Amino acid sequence: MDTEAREAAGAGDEWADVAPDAARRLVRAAVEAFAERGYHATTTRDIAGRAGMSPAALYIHYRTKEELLYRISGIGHEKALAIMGEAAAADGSAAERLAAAVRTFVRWHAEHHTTARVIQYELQALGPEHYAEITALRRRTDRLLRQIIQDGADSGEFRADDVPGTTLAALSLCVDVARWFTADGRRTPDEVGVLYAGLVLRMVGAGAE
């Protein structure tokens, strides 16, 4: 079983909302191809034959190898957004708010390791209205945690001086966790977010005396 067919059986389908199923193929083979080779060292002749297609066949999905990208990359930063602002509008505290941010994004990016490293490391590889559509949901994404240790800074909660500094820093954490992990390492994606929520809480001073 390949990388992200395990992804695929422990967490489920990410791309289940891609149709047809030849157009979902694509996209797993696409996300296989340039975690493994690199955007620009992949030809759209490589795709289609990870996905058991022609080269003529893609072109019917996808018109060009960077909406392929795109489409990726869009699926995967609007999940981020969601994870994201699913935690920032929970009830609770900002030490609260902020573990289950970091927790749960950064599970995200373990459990779904191969996707999470091409949509972080290919940004700079699509084209100036996808990278800015794409960089938008980045920003949206940064300001909702930006918000939670702002919150933790002004309640006291945190001892936060720079806060676009500190939510740089756990994002850059967070993000990080796609280029190392592998789903046959020592721990689990659930591990991995708990041990970054507790890093996290005390690069922001949370209960510090």
Second form
2 protein chains.
Amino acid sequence: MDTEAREAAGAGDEWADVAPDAARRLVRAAVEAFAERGYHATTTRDIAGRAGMSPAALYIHYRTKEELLYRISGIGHEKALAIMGEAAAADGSAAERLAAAVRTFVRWHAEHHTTARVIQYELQALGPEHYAEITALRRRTDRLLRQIIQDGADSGEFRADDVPGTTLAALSLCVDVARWFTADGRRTPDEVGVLYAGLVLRMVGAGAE
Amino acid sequence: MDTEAREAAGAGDEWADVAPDAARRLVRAAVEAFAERGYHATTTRDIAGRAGMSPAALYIHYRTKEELLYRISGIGHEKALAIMGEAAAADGSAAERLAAAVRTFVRWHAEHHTTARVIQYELQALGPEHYAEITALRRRTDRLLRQIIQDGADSGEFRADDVPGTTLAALSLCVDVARWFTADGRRTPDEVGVLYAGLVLRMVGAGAE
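With the form predicted alone in hand, show me what the form predicted in complex with another copy of the chain looks like.
Shown next: the complete complex, the earlier chain at its head.
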């Protein structure tokens, strides 16, 4: 699916907040290039070319290739944190909040699998300060999910023997959707989300089955 | 941990079968280079240099960079298939076989996380014939795990509503260990294996808890 088809399908434009238009085109081009060839094999010239711009035009918006990766990673991680925050803050039982968190988190990783792959696999390419900033966002996301699972364990709704370990596994399961998901596969992003919400509820020992 | 320390810790030399010694050194160097910089950013010159050899000496053993990746991917996937085959063919209940499969599969992905990452993330860099061969190995591994889960569902030992979906999730959970695992983390490879075996048994609805 091209970008327009995806937007029509409801996935939304993940880069809608990047302005001006030229900066947004560069972000899209960088994600594609990093996904295809890897961060280190991609030059700013490649990215500018894909965006139909000159290297000089790229430098108006981003001083370095790393700055582009940082922008992409920041937007992706902020979105992941927002999804988790919304689920954590919602009304309802721990099971309801956990199911909503997994479902929306998985859906995002399936719909934006190219971006999610770049973000996950190129984390080490960030400069030290940017890396520290991004890992702080990741820790906040982790903590939100852990708190939902801890809430369920404390109230007796869940029987999770190892809350940090179960949280780690649940997040890993969701994130890895970006690796294997393809738009032409058998399941839609939402179908994977529903399946995974059910499996994670089982992992935490929710309810009597 | 360096290679010697890892071998002393029982992880074994994953390249022991690659001969002669120069070919083995090149495989090790290629895994390191691909993991650090990505396949496309790595040259055969880089790999030869890491192995303390000349580019000409590399070509005696591998005609192309792709051939090195194919060799690495083949060995890794054969090992994954062997692990799964051993668990599937063992005596015992479906739950015992599933627990053994997950535990050893996870342990391998943790101990050999650098190799496993290269294998997973650079799959698209294989040539068409090699890609087809490797995906055939992957499908065989998938089928073995699916059969264990199906056996448990058929016998009533498991309550897995969606056997293909649950298999997909269980494999994904195991494979993603390679992404997040670090040797200096809180859990050993075997501890992660034990944790994950328990979580996957819950995912398939094994036993009354």
